[in-house]
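Just the one chain here, the form predicted alone, laid out as structure tokens.
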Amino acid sequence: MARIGFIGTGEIAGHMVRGLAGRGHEIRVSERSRAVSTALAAEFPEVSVAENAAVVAQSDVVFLCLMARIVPDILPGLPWRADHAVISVMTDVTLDELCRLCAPARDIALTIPLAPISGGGCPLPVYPESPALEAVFGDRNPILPVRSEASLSAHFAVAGTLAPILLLMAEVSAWLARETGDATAADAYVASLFGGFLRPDGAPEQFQRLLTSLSTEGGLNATLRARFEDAGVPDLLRTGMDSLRPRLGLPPAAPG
């Protein structure tokens, strides 16, 4: 199907490789990190490990999965071609920087894969549009073109809310497990409960409509929601997301 390379082989690259394995691709992964790359090569016959230069030379689609601080030392010396499709999953590296560092490659895009990509169903916001991303991941994952690099950065900030929201879900499950004595069943109930509510319905303001439907006066949900709002939890989340703006190159939050 395609010759696909990964420069930088950490956790996210591993999930991406697993999402591509068994689908007819030739996949080359760089030696960094060696533990992950060798494990992937041992697990999947279509995956091989190579030095960075060989990964680029022998691939048509190249995913960049490096830490931002080492990007200027690694990318310029690689054998980029004008016909390469380059897709970055890195925070803190701009499209302009990549165009300079990966010249003469011109088909360059930014996206945000997360762990669920290994099984499909991971939303992939992308800027600019990338036919290569659509071709290799679009059959199992929704590809969401956004209108600007700033819009993509805002999606990075939202992806950063997974840990704090999962922290709340973990607390909910732990509370239930203490009451029932069954931690496995508690996790299953909490995951299914939220999963049932969070299927996209294609209409705007889905979450606000769900909140309204759960806001019966005197109800359990309304009571706990009021406690959260009184404690400033929504404001804390909002200000936390705004604190990421400088790192992501986003303008200061509008007043009010």
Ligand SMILES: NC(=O)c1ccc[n+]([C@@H]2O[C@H](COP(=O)([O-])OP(=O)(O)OC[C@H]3O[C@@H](n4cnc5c(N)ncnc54)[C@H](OP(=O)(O)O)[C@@H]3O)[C@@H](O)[C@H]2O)c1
The other form holds:
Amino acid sequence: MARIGFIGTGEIAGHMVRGLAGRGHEIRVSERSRAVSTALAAEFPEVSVAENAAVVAQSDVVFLCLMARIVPDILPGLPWRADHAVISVMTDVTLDELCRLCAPARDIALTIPLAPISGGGCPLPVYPESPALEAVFGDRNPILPVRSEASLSAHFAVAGTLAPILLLMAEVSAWLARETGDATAADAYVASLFGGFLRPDGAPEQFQRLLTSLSTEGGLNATLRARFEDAGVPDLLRTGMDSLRPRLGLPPAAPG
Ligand SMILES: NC(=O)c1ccc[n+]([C@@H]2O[C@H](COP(=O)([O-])OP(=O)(O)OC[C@H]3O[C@@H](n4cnc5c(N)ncnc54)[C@H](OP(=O)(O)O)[C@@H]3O)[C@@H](O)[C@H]2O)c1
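For comparison with the form predicted alone, would you give the structure of this protein in the form predicted in complex with the ligand?
First the chain shown before, then all remaining chains and molecules of the complex.
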């Protein structure tokens, strides 16, 4: 079992701690956000709250869950060791920057957890490979090593499509609730309906095949899909993701 620390105890760290609790680890979280850190320590006996420096000094694996803008002020002053495993979940902070800010630590990796990590089953793309990530989260979450930092950044862009796609699903559910008068049942129906289609089937072009299966000429799906395409919705999503390229350090989109 591991000694695990969190620097930055906000939204995502809270989900990660919940995903680790009850599994024999010793977990230290930094004080801020105080409301989150005190709630976690009250709920889980293995979680304690400490100063940033004590979190680092008393942990073997340290997750960095800060906003990028404050990272240069916080990380260099902490007692990093060569034997630390450091795992950043932060957008907008590169591996090179982290190697500089967390020296002499060298086992440094980037990954992308999301809220479902609290219950397991959250895909965790990672670069470079991280034995520590595998050891602490790999039993309940698929760890997906990617080939380069740019590939990891591209996964960040895809994680950024959750909100626009959930916005559409919220609209669908609200429409159903207005018709039926039951918002809870509407959410449950929409979540199960889409969930049934979203289990990875391991074969190529899953989404294109699903679209083909929903393309009956004149059918409800084909009718609504044509409206989306005529309105340029797929183009809007693709160009929106492309607009994130400079921020994520990705090259311009290939023509065509
Ligand atoms: N939220 C997600 O689903 C998600 C998913 C993947 C990656 N991420 C990445 O994870 C990082 C954190 O995101 P978040 O959504 O968890 O944001 P957040 O809730 O704002 O968490 C950031 C935390 O850092 C704390 N903090 C500020 N100054 C600090 C200091 N000097 N020492 C220690 N902690 C300090 C903040 O505390 P105060 O509230 O007291 O200022 C806050 O709790 C970001 O880089 C984000 O890109 C987030």
